[in-house]
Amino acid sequence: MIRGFGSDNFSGVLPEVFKALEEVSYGHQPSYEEDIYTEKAIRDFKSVFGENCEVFFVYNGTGANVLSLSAYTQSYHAIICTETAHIYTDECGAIEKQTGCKLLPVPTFDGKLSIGLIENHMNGFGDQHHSQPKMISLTQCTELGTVYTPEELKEICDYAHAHGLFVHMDGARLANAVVSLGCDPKAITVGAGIDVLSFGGSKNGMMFGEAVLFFNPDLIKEIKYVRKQQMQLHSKSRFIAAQFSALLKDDLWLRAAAHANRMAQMLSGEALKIPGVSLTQEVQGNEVFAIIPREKIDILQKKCFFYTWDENASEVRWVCSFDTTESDIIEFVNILREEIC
C-alpha cells in the first residue's frame, strides 16, 4: 500500500520540530511552564498574534476545544456550531460532558456558518427552561475544507458580541487558511473579533500538542485552574513549547501548510481529469472532497487509504500533508485511473 490520504494526522514530524525536541531533551528545567522554553514560545506567539493574547499549552485538539469553550460558559449555556463541526461529530461528546453545555448544530452546504443560519438558534433568552446561547464555534479551515474570509468572520463576531455571545475558532488547520487567503494571521483571528483560538500543531508537523490563545484575557483570569482540572497541564511543558517555537520560526508553520495546500490543488486537478470523478467543495486548503464510483471505494482504500465522508453520496475525503509528495499524488492518481476507467 502506498502512502495514503487519510488525514494530516497520519503524517510524521517536521525535521525542525524533531530537532527542537531533541535539543530540549537534555538537562533539567523547572516544570509546569516555569521553564525558559515555554517562556520563549509564549513570546513567539505574541509576536504573531499581538501582546494582548494569553497562551495556554494543552495535549491535543479536543483538550484545546474543551478548554476554550469552558472559559466562557456555564453548564446551562448553549454553543452554536455547524453539524459537521469536529466538536459535534468527532469528539465523543467531550464538549457536552466537560462543559455541560448543549451543542446546537446547524446544517450547512459548505461547512460555514452565517448570521442567517445562526439566527435560527438565537431564541429562548431569559427563558429558564431553555439553554442560553453563549458561544459560536467556527472552524478554520472548515471540516469541508472551505475557508472563512476576514470579512465573513468579522460580520459573525460583530453580530455575536452585539448579542452578548463569544466566538471560538477551532484552528486545527488555521495555517492552511492563512496561506489560502494570503493574509496576516491576525486578520482572521483577533483582528476579526475572535475571542479564543484553538491553534493547531499536530496536523501541521508537530509530534503532539496544541495551544489555546485567549484574546480578551481579562475575562479568563482563572482559566489555569480549569486547565488543571481538565488534565491538560503538561508537567514537562517544554516539550510542547519547543515544538511551537520551531514551528513559528521563519514561518515554518505557513510554509508547511502552503506545501500541503499545493499538493491538494495538484491532487484535485489531476483527479478531475478522470471520468467519473467530481468535486463537492472548492479546494481551498489541504482537503479534497470528491465523488467517485461507489463500487470502487473499498478497492481503492485497500491500495491507498482514505476515508469515506458520506457513504450515501459516495463522497470521499483526501487530505494532503506537509510531507505529501508529487510522487504520492501521481501514484495515487494512476491507481484511480486504472480502477475507475
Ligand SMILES: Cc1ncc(COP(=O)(O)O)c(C=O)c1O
Given for the second form:
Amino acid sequence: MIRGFGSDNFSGVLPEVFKALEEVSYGHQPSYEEDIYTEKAIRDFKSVFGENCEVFFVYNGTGANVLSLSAYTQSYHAIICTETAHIYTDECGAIEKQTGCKLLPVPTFDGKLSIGLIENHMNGFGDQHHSQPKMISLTQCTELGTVYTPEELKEICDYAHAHGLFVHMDGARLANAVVSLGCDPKAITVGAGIDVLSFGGSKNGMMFGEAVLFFNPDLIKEIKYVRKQQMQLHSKSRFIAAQFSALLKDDLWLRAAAHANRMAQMLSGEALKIPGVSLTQEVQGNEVFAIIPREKIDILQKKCFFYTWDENASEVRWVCSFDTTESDIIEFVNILREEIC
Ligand SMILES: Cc1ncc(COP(=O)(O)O)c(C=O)c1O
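Switch from the form predicted alone to the form predicted in complex with the ligand and print that structure.
Full complex below, order starting with the chain above.
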C-alpha cells in the first residue's frame, strides 16, 4: 500500500533501531540510567556535539521542549517563538502549564525568527507588571520546512546573549537541517551559540524517545530533579539509549534524513509539473507545502493521507520519511495528476 505524507512520525522504525532494541533486551541492567547503554549513548552524543554537553533522555518531543525551556526560566519569564512553533500551536499549552511562562508568538512568512521580529517583543524589562523575556525558542527545520543557516543562528544567539536571554532549538527535525546545509551538526547548534537543544528521534526512525542536550550545563537548574517531576525519566532507560546509539552509529541519523530530504525534492519537483499546483515555501528539508485546488483536497486525502495546513489558502503539507520510496511518490503524483488535470 502507498505510504502517505501525513507526517514523518507516521513512519515505522529503522531496522537498525529495531535490532538494537532487541539486542539490549536480554538479561538485566540497572534501571534509571545506571545502565551501560545509557552511558554509551551519552558518549555517542558527546562525540557528535562535543564534551561540554549534558544529555538527558526523555519520552517525547513535547517533554523535550518542556524540559529544555524549564531549565532556564521562572514562571514570571516569557519565551519568544514563532506563531507556527510547535510549542505554541501543538503542545496543548504544555509549556505554559509546566513552566508558567508566557509565550510571545511572532508571525513570520517562512517560519523563521530574525532579530527584527524578535525585537517586537523585547520590551518591559524591569517592569514588574510585565513578563520578562528570557528565552528565544526556534525550530530547525522550521515547522514550514525551511532551514536556518549557521550565520542566521549565530546572529540570533549573539543578540539573545547580549540581552541576557537564552536560546532553545526544537530539533525534532535537526537531522534534516544538517543534511540540507551539508554542515557539521555543531555548526548549527553549540557552535552557533544554542544553549539547549531538543534532539529528535521519533521522526527519524526511532520507536520513541528524544534527547535534550544542554550546552552550558553550569547555568541550568538541577535538571535531573526537574525531569523526574515532569515524569520524563524512563525506568528502563536502556531502551531509549540503545535506539540513539543505533541512530548515531555510522551517521545513520543523517543517512535516514538525507533520504527523506531527497524524497521531498522529488515530490516537489514532480508535483510542480502539474498545472494548478504551486509551492508556498522553499523545500529545504523533508516537508513540502503546496497549494492545490481546494475541491480536490478531500478526495486526495482519502486516497493518500496528508494534512491540510491552511484551509483558507488551500495549502497542504506533504511530509517525507526515511522509508518513503520513489514508487510512493510516483503513485501519489499520478493520483494528483488524475484528480487535478
Ligand atoms: C517541530 C516539532 N517539535 C516537537 C514535536 C514533538 O512532539 P511529540 O510530543 O508529539 O513527540 C513535533 C511533532 O510533531 C514537531 O513537529
